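Listed next as structure tokens is one chain, alone, in the form predicted alone.
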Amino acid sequence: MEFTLSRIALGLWRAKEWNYNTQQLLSLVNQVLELGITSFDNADIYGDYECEALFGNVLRESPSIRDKMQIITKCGIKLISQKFPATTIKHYDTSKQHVIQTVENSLKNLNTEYIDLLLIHRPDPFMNADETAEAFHELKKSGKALHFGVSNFFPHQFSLLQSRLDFPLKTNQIKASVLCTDHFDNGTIDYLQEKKVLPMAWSPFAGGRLFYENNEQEVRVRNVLFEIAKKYNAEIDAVAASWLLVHPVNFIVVLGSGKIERIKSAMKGLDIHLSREDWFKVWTASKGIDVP
């Protein structure tokens, strides 16, 4: 099956905090589908292991929308939770048994027969790449997961897992924003562009710090975004989204808001094509120094 994601994805990390009932969440999902957002990003641990089931209730209420979307979920982290009292310390588990069992649980919670894209949530220093790859191969063969990727991996970690697979990893979901440029400097984005892997950018507005916090970097960047926003007749969230979207690595931007007006505003970033100079104005503001 052909792999495709929308350039903007809806992240469900905080879906429990939105306090939406099933009908309200369904309404949001239908509205973002109408906007062209077809990719929905989840993880087994979100909301203390409850967010997948919240989304599953939506699919139970309206099964016909399943074919209109791509569901992304993640595995590999074990939290300390009353739901799993045997876990005594937060840790990572990318063993074959855990990966497969997590997917089985996710399928039930999400009320779906397959996951479009399964990600390893964090690099596991105890990962047996052969074993993790074996889990991926079995899940792909069974049709329970169609495509695979990683999250928060550095290039050498991505390359290790890829070396054990006979199909390509499709994404690396990384933290990236106008306030967080680490992966531009550490080789991750260069590596992904080299391999033609589309990264997903989580926390594209720095968890809201872009709008509300007032340290030196945030003030500098916000002032430049306001300046550029006037030029493009847009809000600063659209400019911040565009800063990622116009980059040649072809970011997929994961929005974490449950407010449709905020989503609509950020989506206008798809229609803004920042000039190279405007892109570097933001870069320079974020770094606090001119380029060499």
Second form
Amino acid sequence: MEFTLSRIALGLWRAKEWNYNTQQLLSLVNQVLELGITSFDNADIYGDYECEALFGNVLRESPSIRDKMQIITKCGIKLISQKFPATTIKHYDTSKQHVIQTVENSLKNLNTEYIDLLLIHRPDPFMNADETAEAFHELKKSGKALHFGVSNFFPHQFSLLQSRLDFPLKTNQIKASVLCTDHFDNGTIDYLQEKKVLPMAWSPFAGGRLFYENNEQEVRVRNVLFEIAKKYNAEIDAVAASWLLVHPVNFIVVLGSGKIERIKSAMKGLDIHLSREDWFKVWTASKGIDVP
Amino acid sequence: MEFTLSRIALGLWRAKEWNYNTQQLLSLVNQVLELGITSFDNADIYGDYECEALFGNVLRESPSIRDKMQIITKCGIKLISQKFPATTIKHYDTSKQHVIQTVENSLKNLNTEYIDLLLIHRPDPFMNADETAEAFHELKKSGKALHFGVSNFFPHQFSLLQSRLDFPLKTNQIKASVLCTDHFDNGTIDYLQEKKVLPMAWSPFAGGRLFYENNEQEVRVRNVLFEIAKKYNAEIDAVAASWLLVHPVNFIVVLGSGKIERIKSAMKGLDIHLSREDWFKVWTASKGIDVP
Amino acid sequence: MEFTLSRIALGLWRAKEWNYNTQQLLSLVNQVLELGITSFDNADIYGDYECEALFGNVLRESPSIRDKMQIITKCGIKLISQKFPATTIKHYDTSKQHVIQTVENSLKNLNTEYIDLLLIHRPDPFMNADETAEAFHELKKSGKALHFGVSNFFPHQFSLLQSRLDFPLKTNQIKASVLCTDHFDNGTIDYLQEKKVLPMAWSPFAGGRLFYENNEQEVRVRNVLFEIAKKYNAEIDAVAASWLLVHPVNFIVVLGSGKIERIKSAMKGLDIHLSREDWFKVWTASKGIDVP
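Can I get the form predicted together with another copy of the chain as well, since the one above is the form predicted alone?
Expanding to the full complex; the earlier chain stays at the top.
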């Protein structure tokens, strides 16, 4: 079962805030598909449990696009929400029953017969790895989810879940950007490179802080990005995307914007082949000190 | 060689302070055996090197109970003590000679022919893993100790010692409680779940702080425990024990009390099957912030 | 292909500052060879890229000593230097091309046909492990470098590079001394003991701070060293060296002095077999608190 994601994915995290009707969202989806973005990143909880259905409406409207895309969704967090009044505290649930039930619900919401890539949303300190793995095995067997991964897992958490599976986890979706380099230092990215697991990077522009925030780190990094952007004849979002895309671990970059112009601008990062020295200029600006 | 511990163990750490004569201690031991507590946790150094002998007196008094119990003891710490005037600084000794000699001494003190489970008490930065492993292999061969484990080891320390052994380490006795969640975050508990090693939890009520201390964390956790305890019709010690007992890593909980009523109260934790949501209520109270 | 280093290595880090002419440096090399120091630690960048050539002059002057020694050198850092005006920021380069090119340059500078042990100088957050491994494999095949290792790598970084090699990395040269015990705590030294990789210790006297600095830690440690030195009838540098040499991980200690008297003094550490208790006296003085 071959499996590929596009180097850039569209994140539906804020799809509700975009305030698009189904036609408008379909139009966006068609446009990004044309640009080569074929991977769409959802989660059951996005938009207070409503974003998946928005995307599902698009698929109901235009069923033929389903084959051209990979749908990613996540499970394992229980939010306080009027939709689930029984939940009285935000918590995690990676039990077999909850994982399977969530996926079945996601399938309905998304109007699809299968999830391409299902992720555990957050590491759960109460995870029974045997149980979670059983859910994965069952979902794989039934065809309800084709591939599996995790999000925000440290190596020891990844390794625990992997130890109970008879197939490899495909991704670890982590927070990484020119402003957030923790996982480059704490072993997570080295581990993923060693195990040949493709990471996905969420919040690749640090939730916009890269563009407007004026703290020391943001200013330092932005200045360096502007300097580099000139050289490559691009915008700083493209350089920031390239900074992730050229890394040898082979990040998939999840863009959270619903504006096609912003998406196109960031996608230019694919054409920039940031030099090693430029990569370290950004690294050094982000850290605020020279490498040792 | 089958090997099981009871889910609750009795810790003899403070046995000297209990001020029981042999008959009284035998009575306690008989009572807890009747409750299903069959594992007794000692260490050479407990009570300034005197606790093992107190327990040994019980076995001399009533040899027939030996078969009904598992004796755990530890080695590897050298205390400053009038009993060992040659020692001028507290330090660790995991050398072959010291480990074997300590066990032989423990056998005498405990009035037994074998230790069920021997632990290295603390990770030793000067450990020669080959030597320590040799001691274990020799003790196993001679039958002086049947099973082996460690205490307070991080995964890399566990992995080092395990790498030199031709049998699996059976436990890692770590500090864990509703007030001490470090090992849930630092990879230790995930590692033990992955390797299917049963941890033992020492200080499961945080040395009593859970009951009397009035710092922010203690108050937050205690309030949540009281709230949950009502629902399960139990005391907060039972809920705190349950919080460990229901965790998928399968903790053995080491109780340090010599009062049968306190022990009985905590043992009710075995009958409480704390819900996942309640587990996270305690977790969140302990951390002071919602899960991310 | 057998491979051994001497327990004490001579570091050429400050060879330029020694201000020796070739005859003087040759004299030093001959003297240390006679003492049993056969391993010489270089790096391309030492002395603003000039130290290797100083050592190479010695080998040109006296080719016959080449067979009696092991030459270690390092690559992977690009300094800002007038010699490489194209480099505009200090950064790392572990690309295949740079590694191979650096070694070829080192061979010329060092006047030798092979490097005994080539190290990656610093962990590179932009390392493509496949590429770096390819460089190593090619250098090994061509005979330009015989053995390979790293420096300042954490276990996850070591493990990543090792995973791509079909031979074992021989060393990890790390900063370790009676004043710098980080790697004893963070898993690095345990990992190296587990994998049976010999570490080299750089800055074994903390860059001289051990002798002259009057901060709390330095004073505490120095006092303990003086006390111990008396007992062993040695100087404190010998005790500090012994503290590393007796550790079960089997450190190679890299001395950075160009003065034969200092080298001889430190080498006496080989004859001191520091007791376990004395080892912990130093450990405790370094930490400032008793072991737990």
